[in-house]
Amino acid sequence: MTLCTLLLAALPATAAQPATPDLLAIKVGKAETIDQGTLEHAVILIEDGKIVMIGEDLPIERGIPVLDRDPEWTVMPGLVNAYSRGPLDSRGGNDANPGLRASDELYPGEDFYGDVLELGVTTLGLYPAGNGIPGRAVAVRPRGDTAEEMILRDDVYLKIRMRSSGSDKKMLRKGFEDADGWIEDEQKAREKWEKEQEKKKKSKKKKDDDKSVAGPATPSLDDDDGEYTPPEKDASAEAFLQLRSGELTALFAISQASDYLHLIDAIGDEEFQWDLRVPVTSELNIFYVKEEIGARGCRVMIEPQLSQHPNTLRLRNLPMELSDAGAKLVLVPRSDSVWGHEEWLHNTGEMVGYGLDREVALRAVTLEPAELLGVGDRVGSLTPGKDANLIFFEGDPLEPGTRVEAVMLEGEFVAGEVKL
């Protein structure tokens, strides 16, 4: 059977299926693809947990099982929360621990994972607790018998808390100084090794010249040049070298405009990829630097929540303002509880009601956080080749009262009563 050759005839199956078929066509009234806009009367073809085709009014080859929910259902990619502690319960400190990993705290079987999965959250970015530099986040799927099965990608970002203080700036600068120190030590170690190798070559040549006609001398350990081994890196040097090389990105948590200015000063001439985490408070003043943030084009992770202009009753839609300034928006639940995830799309819809662009809002809970976590090649949009992580609604996902009808994770229905 050739998947790309679709014929007109389709015979939708109505019998209940004990398991989701490996090959399935789903017809819906509307598909929010994120990267291709909105498709009307969409057909999604899924095979072995992947989206293999999506389009409007596509014919379906005879014999392929069909789930027909056109026109009542709307589908969108599974939600991606890039900033969660979930069920992790360890407490962090205020020190620099760039070698610590949230993945070391990961234990499958926690109720939290199943609860948010039923709400359509199919990817989580779990970060380590603490201020200072608490460590590295991990991207997980909220299902699996082992930690290894849950992990999509480890070391997705290095969380760094940046306040308007000399100590935080010093901590950041020290990280790059540690990286420079290791580079200097490595250069010295390499030079020393190369000199030793040159001495060994000269010594060996002299022995070869002096050996008697009786035959070669018995080989010794000194004849084995071996391989160069660089000095070990400590956790700080390794992390900041990885930032420079692009193997790791940074997520800076700031809480006010002055924190951002201190951050820029602390970074100086260093070039590496970084994004911002800005929690919404009642009088958040990040709008003072929104143009500077927008000009950098970095991602800003923020709750879908209105704030007040300082010392006034004037409301501000900072997610909208940051997006309009050019920042890439990542929206996270107002609360990290299950209830917060349940209200997440509703809160996002409120921001759209207050002026946030709808497409930006949908992207901010799917593809943009997936890209931040480095898993945008697998999740975050309804794109052929990506995991079939889907949420089905009876209505507009951003409208109050719209319910989740079903959830699919990697091609398998994991929530909702679905009969084929």
Second form
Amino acid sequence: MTLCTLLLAALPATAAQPATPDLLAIKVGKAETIDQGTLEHAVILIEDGKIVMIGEDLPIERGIPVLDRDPEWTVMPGLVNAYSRGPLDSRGGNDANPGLRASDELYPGEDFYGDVLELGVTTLGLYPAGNGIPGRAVAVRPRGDTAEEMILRDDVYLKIRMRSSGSDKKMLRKGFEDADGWIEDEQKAREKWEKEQEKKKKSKKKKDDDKSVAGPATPSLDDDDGEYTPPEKDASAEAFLQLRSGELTALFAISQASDYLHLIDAIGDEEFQWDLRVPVTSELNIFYVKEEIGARGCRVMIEPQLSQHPNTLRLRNLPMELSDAGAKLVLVPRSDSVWGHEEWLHNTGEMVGYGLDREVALRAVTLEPAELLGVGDRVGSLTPGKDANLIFFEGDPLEPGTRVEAVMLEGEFVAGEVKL
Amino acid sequence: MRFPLHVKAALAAGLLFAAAPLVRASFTPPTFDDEEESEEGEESAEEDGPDTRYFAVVGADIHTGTGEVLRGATLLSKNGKIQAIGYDIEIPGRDFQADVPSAERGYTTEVLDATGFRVYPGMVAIESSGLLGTGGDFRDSIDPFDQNMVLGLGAGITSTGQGSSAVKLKRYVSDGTDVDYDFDGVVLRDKWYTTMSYNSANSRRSLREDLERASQYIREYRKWQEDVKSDKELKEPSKKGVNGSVVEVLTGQIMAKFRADSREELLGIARIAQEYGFRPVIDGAREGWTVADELGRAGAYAIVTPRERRDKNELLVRDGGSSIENAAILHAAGVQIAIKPGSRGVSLGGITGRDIMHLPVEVGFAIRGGLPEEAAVASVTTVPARMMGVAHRVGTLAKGRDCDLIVTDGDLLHYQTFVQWAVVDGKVVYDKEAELFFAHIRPRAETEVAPLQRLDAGENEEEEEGDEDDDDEKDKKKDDEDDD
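Show the same protein again, this time as the form predicted in complex with its partner chain rather than the form predicted alone.
Okay, now the whole complex, with that chain kicking things off.
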């Protein structure tokens, strides 16, 4: 009860919104669809929180309520920040805890969620804090009274910190060794079980000599340990087996070029899906391996920020360089505060001003992070069938002066004063 | 000029034999695969695969570090090991009458035209710090992009002692594809010395005890080895109280390094080393010139810094204090000299010219004191390599050795000389013109700027031509646009 009142107090703007109709057509001047370029005079049809149809100058059937903001508004998909701690505290250990989940520390009542939602952030990837292997991230919508209501998808990536150090490399190798260890144990246990079964069968045969023996799968009444149960996996073995099977992806946080080489060395022959997190520092030297990263084609999560060539004052646009080299770009706010989210799009625009491709930049704050979080089929672009997570601007979203006019989360206006 | 070297070599050989009986009997010293490797090289029956990497330097005066100077010669390496040095060497992929179509060649060749330049073995700094990043085990912590590594290479250093290990300045060179870096190749040797001290009554006593116990243990161990053949139940002698490192020193596996400057300590070390049959490495040895004969007889190695000073004790009548002639006198007495500068790391503040970047300058001061030039070059190449037990891989240019070399625009030890290229494991890891540090100082003259020829596995050759065409077209287009 107290929680509810708190929530109401926390989200006055949201609470004051009038209910958005279930079926709605929105006409805007421009739509940045991300997956099919920019549409002029776009019409988006929304039903039950999903985008049903999108196109240029679509005829709208009579009776459908229309929100006509053509030509002043531009719409783009809600922003996806795949790397945030949000309101969670940042303390963490240095050990390998691949079983920990950020979703376990989720507390829905925080102001942060409402604040960033008003800024157009409709999906957040919350990661577990700490060095070493801090655990698994969760994708959430920044709205909901309970953790269950917030969670879009859990176990979206396993965060692993990798530095040029023996201990970090060992930690990663040990994870896969744990997985191998379990496979071995499992094999032994299975063989043992099979032998036991055979013994039982034989003894049963002797007992029920004249009866015909049914298939081995048929459960017999006097079987005390009928089904085969594989040995328990520990958290490490489980996580690394999931990595191998593709159920889980890894996000490696590295801080310089040499870390990447050591990472490749530590990974060795293991094959699994992984992406990179590279925080921009003033003299980040990741450009030394940009071609290698590009050749691999993994995602690189980085802040939209210029840096300097080490020991010089020469500016480098590393997001652009990485993207040009072939890496898939994911841009995250420079600061994980509400203010950081407010500046996020403008900083992204700055990168475009310094040469980053506009389409890449827009994708880097929407669809690319959504795919990193494994929710690319639900959010991240203006595509029929996806959630109606939309931000409306009056002007170009990447221009410094542009402000958010309205935000829609799953078909419902959650920010801005919108009159039909 | 050469005479002292021969004397030195003879002395060294003699001393090695003196120490040999200890080594031979039961403790096998670490075996290096030197011979095997060179045999493999001779066969060269290994088929060239797409990973085969040839690298050649042509046109330079090659100072091999073994006494030879080959003017305008060619050095060819295959997969990071030197395959041939000399004249009329066929460089795979460069022969114009090659009957194998370039597309089927299946290997890469890189040719560095260094006409007018000199080639030396990459320098071996006996001691340095911070050139490979900050870490313990360099296999797992090296930063192959470290700025200090670039500066070290720019100074001409390709190998160095860091802590007690011998490592290479193996910079990462991107070829635009997936990561290709041999982390194991960074470390030449994990532990080449143990520290011993002889500077106080206590340390002297404990050192003597350690040596006594260790040699006692070695004797017992050898006796056991013989006896166990007849009586298999015999127990191995106990290692209790025996310092393992000291055993390693006495069996010739690692070196014993002393930090000592005063005449008394140096004499004491020479004596104890002869008594127990090992060759000490003396770091400092500022008064070494006063007891050079004794140190020479003990087969000592010395790591000296010619510009370091030590005052004479004026209460004593006999010689003392530092001398500019120290290195020269020690060398003449048969002490093998390695030279290190005053500061181990790259230091960009304070008084310039005393850090690891100025290793050749420091060596210059030894020459000023009378050290023959050949010995001076050896003090930053062969001698440190020998001390660290890695002379079979670095320090000289010879068939089978690692292709670690530097290309300079003048005499290695001239103050004006710049390293133009540095090569580690057959890869160009430093190019003066490509780095931000010295490119602007006396840039390579137009005629001297030798383009690095890259002969790919064949498939790119046509593309290169195509590129040229494209460029032409672009130029034309530009012209057209200009016209418009």
